[in-house]
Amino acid sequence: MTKQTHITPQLMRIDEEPFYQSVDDEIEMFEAAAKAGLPVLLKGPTGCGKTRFVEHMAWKLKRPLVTVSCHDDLTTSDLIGRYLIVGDETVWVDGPLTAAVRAGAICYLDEIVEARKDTTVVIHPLADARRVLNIDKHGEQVEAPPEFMLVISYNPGYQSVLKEIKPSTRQRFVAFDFDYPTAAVEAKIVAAEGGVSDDIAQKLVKLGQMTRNLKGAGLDEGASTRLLVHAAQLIASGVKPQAACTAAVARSLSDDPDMTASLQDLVNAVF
């Protein structure tokens, strides 16, 4: 027996304000995009604050949040939903994208370029004036309420011929550029998130900047703000600064013994 029952995944509601340090007019621009019903594309390196920004805006706009980490095996059914056997009945289970549309939530597709091209095509009707989600298997067309917002992100630094956003997808979105903040702003973030003194935070930021200078010279990317916060949290927990930076920065950035040794030299120079 087939039933047209909807089983909807639980949505994330953010009650407490996530810490986010604004670096430009991104908050005001996001609010304007939300008011106009426009989808948003966030571009920037790994660990620079894109996900935290979305969480902050979900809290600020008082909307539930659905986050999907995209990957090579992500199928259309993973996003939209599928029929499953429950007991002796066949029921329809909404995927995270469908659940977000029905609830008027913010749907955040993280690292969209990692998903298969045939999967990302399903977001096109949601990302233009139609604002609808077509569920072919279920024979339903879900209209997005005004509160629904589609947000996607990717890292241009990892972009290649095989993994890039198609123009037909890109040109549906309002794009925001993200990057690592200035040293002063980044130090505030590291101090606040990591629970360390301003002096330690400034040294961690200096280390991060030194590793970023090695991008393209043995490293794909330097230390992200996220890694610096991890190091700070270890230090705040009682780990010595050099050991914390070795674990959270040097060993996280590279498996190559020579490069790891070079990164360790940077750690020793700063601390």
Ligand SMILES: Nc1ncnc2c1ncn2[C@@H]1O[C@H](COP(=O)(O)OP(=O)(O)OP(=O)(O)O)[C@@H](O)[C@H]1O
Contents of the next structure:
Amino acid sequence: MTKQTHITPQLMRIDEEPFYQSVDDEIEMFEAAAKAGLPVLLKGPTGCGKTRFVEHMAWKLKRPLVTVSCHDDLTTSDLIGRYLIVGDETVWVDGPLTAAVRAGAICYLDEIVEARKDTTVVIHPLADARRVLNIDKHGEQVEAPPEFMLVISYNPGYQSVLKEIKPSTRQRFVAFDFDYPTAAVEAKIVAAEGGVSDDIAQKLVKLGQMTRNLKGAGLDEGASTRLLVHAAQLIASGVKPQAACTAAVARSLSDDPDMTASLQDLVNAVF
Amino acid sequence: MTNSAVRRLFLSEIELRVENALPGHPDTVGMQRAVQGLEPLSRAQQDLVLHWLEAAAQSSFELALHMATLAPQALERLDAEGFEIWVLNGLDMKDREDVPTAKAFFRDLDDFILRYRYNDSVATFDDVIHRTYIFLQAISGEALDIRVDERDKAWTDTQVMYLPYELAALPDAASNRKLYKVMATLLWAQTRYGTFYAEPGEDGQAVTQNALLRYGSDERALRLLAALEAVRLEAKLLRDLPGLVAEIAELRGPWPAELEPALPRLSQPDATLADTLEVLDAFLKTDVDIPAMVHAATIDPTQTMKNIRAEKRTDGKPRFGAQEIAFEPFPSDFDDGEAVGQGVAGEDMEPGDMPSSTSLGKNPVRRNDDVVMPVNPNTQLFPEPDFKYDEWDYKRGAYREEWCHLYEVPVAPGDPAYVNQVKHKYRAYIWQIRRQLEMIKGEDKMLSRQVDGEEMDIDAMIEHVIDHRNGSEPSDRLFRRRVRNERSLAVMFMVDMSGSTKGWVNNAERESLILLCEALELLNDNYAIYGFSGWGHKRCEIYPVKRFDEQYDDSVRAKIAGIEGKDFTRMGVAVRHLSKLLEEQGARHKLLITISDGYPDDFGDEYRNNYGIEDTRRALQEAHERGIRSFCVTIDRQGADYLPHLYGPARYEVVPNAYRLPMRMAEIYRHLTT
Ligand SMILES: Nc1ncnc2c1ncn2[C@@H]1O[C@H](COP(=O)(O)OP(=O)(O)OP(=O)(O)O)[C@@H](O)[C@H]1O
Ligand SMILES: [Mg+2]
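Switching from the form predicted on its own: structure of the form predicted together with this ligand?
Okay, now the whole complex, with that chain kicking things off.
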């Protein structure tokens, strides 16, 4: 046997409270799931606060956070780890998932549907009563400490038939439904995050809601809270509101000339 | 002129280019005449005409020569852009009609110039409808029905918004397009802010739409009413859409002086129709009149009420803007004795029965049970069916075995020119979809751990070394290889060809299929197109338009053009048959996309209502269990309430206006498969 050294990726520790505006009882529910050692699935459209929520909970529960953005090239080794050769030695490097398990962290797998099915199955034993991670490559079985928590997310909005979560995966998770918050709550978020007045924030939210009316009628998704925050940030740094919305909202939602023109009409109508 | 690059072409040079453009054309006299006509033109004009002569020659020598002969006259009166439009219009004319018609078009220069100048400042419904539609859907959250008004007025019956076919009231086209947007928004505001309904007054007395009827067809009163409402509605819009209101103010200019006294009261954000009517009555006691304003939509209470009655909307609800407004029920003297009792879900019905209310009743071939139908002449003459399928009888909770007799019926080819017309109409869009699909196609994949390939797989190499050292057997899969992304996808388009799709729905279906096919040819997706309809369970029909193994060629194109409305909508059997065909395809992913215009319905037996819905649902469920994913696109604005149940196991989308179907289909396809 060669001598094995472990290298562990950096874990993110969140010391300062990330601003998160709760919408419902999601904070209490998440705490309960954490206590019960259950994995969590966050469903919701893009830019509605899923990532921010997980960061907030990591801070609240005082656990490190490991985030992995899934894509269709993500292999099991990318999650679990691989051997490297350093000089004359083979060195095992933990992947982010293994690191999170060892450290009792929250592991957040963003956009899980993008990952390949064979990659998704490695999380199965972690996401049920066994709570273990099998590292086949060197025959190790890592038992997850009680603090370890698995969180996955996906956007059910427009799902391709080529990408579906298998029921055997999804049924291991406690599911949370996320959506864009009510106008009043969203305006609070936009004002706080974007640094704009309540009046501007309300107009931005109004614009956002109008674009959401177009979902399925030419747009795949309306403007997310994230886009509205972006527009607000541009405004806060001195850009005129119309120009800010054109750049942050109208152009980023569509390439279709008719649609962009209509979105521009909406921007002009609101401001 | 010293620079030879800009000198005029000599006669012989022109001659040569004309001969090259029209090789072997027998009309040498005509060619000579055209050449002589081009000689005195400027070099830029000569180049312009010769360029278009060459382009037109691709289409017809005769027509190209005709155009070139008339070109000098045309260029006396048209600039280069106008000239190009003139030529393009003529070529279009030839594509749509024939050469003689196109020649006649070129000869009638006066007519073209008249329209060209005019068109410069006119906006048409077709120019703006798409944008207006999106705009209103965004602000209202509803799919509105917007149509051209035959009398060229802007008005609404609270269900449909009518707009003039063209607007030329303002000096330039851009302003006229804005005017469309403003008019449409004000029409929506009429319904949203209660032009046809007012809250009960303080004395508890309801001020209903009948208040409007008392002005009858008094033109002055209606003109004043429209103006006063325009003031009131503008104030209502101010809170949410200040930018739009500024635009309206700019278009209309200052309010006419005669309206001044009304402004303070009607500009209050909480002013209601009652306020408008009081002000109006005060005006009517004087002899004040005001000129009609460009942007104020017509209010035509008589017509509006007539349409509402014709729709038998006894719930009295306006169809759009309904959230905050409601109609009072009509007083009986307003009803001319027609039956008004329409079933509403949950009343007087078997639990779960589909209501036969007007909201679903727009299907023109859906007959009432008590109407005697002519006996289907084929009833006795059925040959042995091509296929037999079971059907789900929800009342018995069991299948009826081999209940549906299915026949494969060929589609009669349609007009071969149709496809080109559609391609022309949507050329910009086809290009756009293609570009998007190209991106899917372009995504190559790297496969790791291959036995050979174009580069080393570092991970595999390292493992190899480690396994070697550890004494276990190393793998020889050490390469990465780039491959074309294999989608392994088979798609079935199942197209409703029931009688109710006759006309615009059919046309939208045909156009969608052409757009899809034109774009899908880029991808290697295996796809098929079948229509379905039928008449009773003994004559269910399926119409192959493109089989999986068929190429998208002229014969398929002609069949798409031949898609037309037939009989009824027995959907379950079609889903079963087509999912069987789909299943036979070896692809890993199988997708069934249905396009229909309403709920399943058949004549003569119980397929109508719940039975049909349950059977269709069951068939989709069966398909799902066999790994087929279904997506249903429905063109039906009002039926959305039964769809979640009907499409239970499938996903679906309601496309409110048929004209949006082609574009939407392409987008849906892209989303479902990337
Ligand atoms: N409830 C919220 N509290 C505070 N900020 C929020 C909230 N919701 C959204 N935001 C703002 O919106 C931005 C986007 O949110 P986030 O990144 O969490 O979206 P997401 O749901 O993870 O999106 P995606 O699916 O695209 O990853 C945040 O950076 C934050 O500014
Ligand atoms: Mg995120």
